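Below, in structure tokens: the form predicted alone, a single chain.
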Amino acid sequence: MAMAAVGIAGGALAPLLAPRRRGAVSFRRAASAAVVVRASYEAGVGVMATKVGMMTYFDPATGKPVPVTVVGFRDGGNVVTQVKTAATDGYDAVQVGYHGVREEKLTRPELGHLGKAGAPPLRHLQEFRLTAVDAFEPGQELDFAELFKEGDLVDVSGNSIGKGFQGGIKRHNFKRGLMTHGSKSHRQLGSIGAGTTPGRVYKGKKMPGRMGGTNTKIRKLKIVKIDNDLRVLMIKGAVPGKPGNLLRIAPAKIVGKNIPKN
């Protein structure tokens, strides 16, 4: 009696003890769980642009010598390729094309894209993620002397330089060991974990490896000059990337100022 008791509630229970497949999500939980897109704002719409490289820029009013980086604008310039709603894609965002090309350069897809907007060949595409995007559309030019001004700070991304395998002192500033003739570890990484417990390496454990070569952002970076005449801007200190990286140029985020605190 308690054999079929017990095999009675087994059999009840089976479809809730059995064991679920890794990945699967039960449908009472996938259906209540509300579905939320976070995603970060951009403090106001930018720009794309190439850097030229370094040089002294000495300031006017004091005479001191200031080192900037000297970023300049393709043909073709920034054109606003398409505008998202939340009507339409879920979130509001500005599509916006860089560095106009031959159009045998290009899909015939990318053409199509670009030609409903009525912009011409370009070879960028990036997005820049507002509150509110009524200012804008498709076809609109954007010219950098308008968004920017003289000691604006902006945040610069880019791809930076890459410098391939690297051990620990170079990638993560780790101490190197005593050079002296007893020391048995001098530029080693040393110990990475304990032995029988946990029986493993952490993840994220700062090894070495590839070292660059990533999309970085420099954040609050200084305008200190506009050159309309050779469509330049110079912007304080130094960006990622050599010379002839693409640059993606955005005003910076200032939390209770352009960025709600909350």
Contents of the next structure:
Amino acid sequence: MAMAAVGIAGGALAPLLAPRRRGAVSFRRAASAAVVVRASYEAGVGVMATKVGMMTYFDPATGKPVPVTVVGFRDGGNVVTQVKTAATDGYDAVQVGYHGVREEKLTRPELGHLGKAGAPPLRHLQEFRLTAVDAFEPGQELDFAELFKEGDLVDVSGNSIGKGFQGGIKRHNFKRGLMTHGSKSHRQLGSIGAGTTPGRVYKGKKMPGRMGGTNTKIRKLKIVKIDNDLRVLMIKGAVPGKPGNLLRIAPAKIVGKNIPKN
Amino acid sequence: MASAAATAAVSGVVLPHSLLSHRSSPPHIVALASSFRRLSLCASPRRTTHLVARADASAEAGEPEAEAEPVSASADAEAGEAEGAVAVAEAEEQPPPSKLKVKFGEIIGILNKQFIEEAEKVKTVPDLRPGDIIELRMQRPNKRRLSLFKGIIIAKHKAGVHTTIRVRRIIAGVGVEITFPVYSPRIKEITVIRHKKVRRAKLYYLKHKLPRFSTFK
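Switching from the form predicted alone: structure of the form predicted in complex with its partner chain?
Every component of the complex follows; first up is the chain already shown.
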């Protein structure tokens, strides 16, 4: 009875739990409470990459200059390190490793995990949750030139540049007060709430705080060029982080096109 | 050495990690005269001996695995491409692991040079300096003939393939300054007509001078 109560409570909480890994936990509880798990899927398997820099690319069709981010791939490539299935792990996902390093840099548990898949020592591991993982096997190398072609739209996510503790104007695009005309408030927040009712400040009120340094995803960026000699991808626009930053590139999730329906 | 590396590359994905991490070092031996490559060549002897020993040891181990391994054609094609690619690009791209930034830092320079070379094939870009009075022919969209723009270069911003020049001229009594990306495919021709001696890199003072200093027939 206690178990059933816990199961129902777990099931009720399932929609509120956002990250995929917690989805696995609620799946076990949901099995006893029969609640549907909501989860976020990728539109396709992606790759990890490193931001190299930005430059201009003249589009040969129109002659217009296009700002592009050059994205490179480190040695070791993108290797499938684990394939998770609903039977074994409770959900379908492909775990991809990136950035080959020397053996000494990894711990033995990590090396063992990679060795089981027959993968070289890789530093970063990330999962791509999919609806169907039949096409993947551990040890398979993912070639970005096959997964993406020029003109594709991709979502790029990575750690954004940290800006430190920032005020409302920079952090939340607030407007500043008058600089002259007797104004005493230039960059302050202004009012943070109403009066006696509600008599408090709402949660989530935009206030100064730490800005940046978080995982940010830029959606629907176009791949302008794929250079196979230099093993480089050129993406239109800017991506999070500075050169050297780890990026996660996945096919763009476009509602109505390739978002898998639950 | 090269053959061992080739076998290593061809044997596919499942390799001992030590071998895979050194897969890229063979081009070091092929390294040529650039200073950057000299740097990598200095640091490589330590790593290449590793490669020799391990390549020989695991070449046999690698090959039987190749047949059993369900390697997709892409991995082989990719390895073949990597081997067949210009040794220049490869050597510049993969330096010793202690200098990770430099590895990618070369790529932008290489790409810029590539694009400039491609642009140079279409038109020759002369040496442009501030103070040059130039004539520029460009292709406008939806217009058949090339448009002409004349003027004096008052600034040049060097940025690889996006090097721009700012050209000034008085047109119908109004001063006009246009910034042109020199290597744009839309600019078909640039010729230097005259040169005005100037003692500055940026001639913004011409904006405040008399119009006749910016007038060119």
